[in-house]
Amino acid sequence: MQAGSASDGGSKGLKLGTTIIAIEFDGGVVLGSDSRVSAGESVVNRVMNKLSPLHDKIYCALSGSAADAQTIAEIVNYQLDVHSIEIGRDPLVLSAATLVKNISYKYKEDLSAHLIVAGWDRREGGQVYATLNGLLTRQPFAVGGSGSFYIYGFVDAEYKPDMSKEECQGFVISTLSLAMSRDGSSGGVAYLVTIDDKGVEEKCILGSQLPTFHDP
């Protein structure tokens, strides 16, 4: 994730700079990311979350410029907020991912972020959608930031239908290790919420905690 600065014009022109991912599991789902932020070549915060509350038990996991993704968040964090009140009871995963979307698309030219919004409901159960530049998509695990060019490789085999939660929580855990091993804009400590009926369990791992791979 990369902080904007008024050399550079704000968040125009920033690259994707940071590790996100998210997966389903049968009764919910789990959100991981890294840690740093980067101006430039200057880590200018090592341990910020990226990970944040839109509802609940919806969460989006952020990317690219923190201040464009930090703000989206928090209006879409307000806007669930009103529309929750109106209805009576809590949203939906896929309301929280459509108001995500059509942020990102209206403002697609001024915007440098990435959102991944994953969550619980009672309708759907976990969640996992993909809104980049407005598009809008439902996956069984999604992943973002400069650091997925890194991992692809290693989700599509390491990836098997119907995992647990707690081989979900591995796997999340294992992608944020070997990510922040091999990207520079990837790094700090592990993030993790997981989101259920019963509600919402967040985690920090520090990098000593971290799995290690290493290079043949």
Second form
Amino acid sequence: MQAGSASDGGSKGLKLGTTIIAIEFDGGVVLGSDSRVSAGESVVNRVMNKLSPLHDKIYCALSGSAADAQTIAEIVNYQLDVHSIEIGRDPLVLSAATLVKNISYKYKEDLSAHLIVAGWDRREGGQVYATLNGLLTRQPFAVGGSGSFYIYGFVDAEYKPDMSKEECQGFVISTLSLAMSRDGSSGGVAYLVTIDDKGVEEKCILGSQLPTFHDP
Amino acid sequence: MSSHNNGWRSAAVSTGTTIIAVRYDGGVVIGSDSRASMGGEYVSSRVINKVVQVHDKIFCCMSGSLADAQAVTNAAIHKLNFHSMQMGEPPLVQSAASIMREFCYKHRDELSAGFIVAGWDRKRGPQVFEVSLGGMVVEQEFTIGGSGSTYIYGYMDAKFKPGMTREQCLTFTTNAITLAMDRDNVSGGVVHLAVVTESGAERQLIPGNKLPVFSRVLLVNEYLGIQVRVVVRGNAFESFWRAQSTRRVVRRV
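Next, give the form predicted together with the partner chain, keeping in mind that what was shown is the form predicted on its own.
Below is the whole assembly, all chains and molecules, this chain first.
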């Protein structure tokens, strides 16, 4: 994420500085992110939690411009609150993702943020939606941010359908660790959120506890 | 032809590419994809071989601007040949890397090409050198280059193990290039491989339909009491969507 100033260039030219990932398993989702916020070359916040709640069992992962992403998350949080009161029950993950998509699409020229929306609802279980640039698509897993380019090959090779909750958590932690070690704009600690029908579990994995891989 | 298509007509040919070289105990495996593109829109060649033999047991992979890479490679072949005749023995891999580097550094403002130089020599056995854009030379156990390489950094870091056998190395290299080709729009085609050992060099070609396939998605859908199982092979996203659209077709039936 970047707390960028105007001198960094227009919203089109900014690099998305982060790594976010969300993956679905039978009965829930796991979301993960790094914790670095950069402004140009300096790290402004090294412990920021980019997994932000939209509702009790719906979270979103923020990437891109910090201001844009946080604002979208706050607006959708409010809209979902109103919506869930109106329908008298917990909202669907698809509703949350659609609300995020509507804002991303309507203001796509002005905003520079990509949110991955993931959560659990009673109708469809765990779901992951990507909302890049105003599109809305459901996927078995989604990665985003500048660090994601380095791990596309890894997730393509390692993803298997029907992984258990623990396997998904391990997958997310490995992926984040690999991306953080290659991408200059990702780093710090790893945040993990697991959502299933029983509730939400938030975890923080310190840098020293992350798995290490071949380091040439 | 509408005017917005003219972008690629005036673009230079570049090898948006994926190149890789891996050292194992006994030799090196070198690989590349086979696509040359113009402007990122037009594929000007789908069978180009970016693995060039600069000497009997030394290969070099090209990336960046194709014209620049070919010019540097041809000049290097000539110079290396001459050097080897003067010395009266096969050249060192380090000499080949040095010669490429000299060109890249001297003309670094005009050129835009990066290389991987890999091979076998009698002094130090198998070696892999990366000669990057501005002329830096680094020796490594394995190295990747080209636009497609960004997508496989994570995979390489996670999956590389020192002390692999020749077969493991070949599989590792082929997998890596396949994954990069799946993600990078300017890499694609077939996989060109070369294996260099003490006994010589051997080339291989793996056509598109023989490349490894990485993921299968199984969708079990119960509709009107009938269970439908759909198994689709391909990368995760492609499979998921093929399976989803099959589900929609089944619903209509």
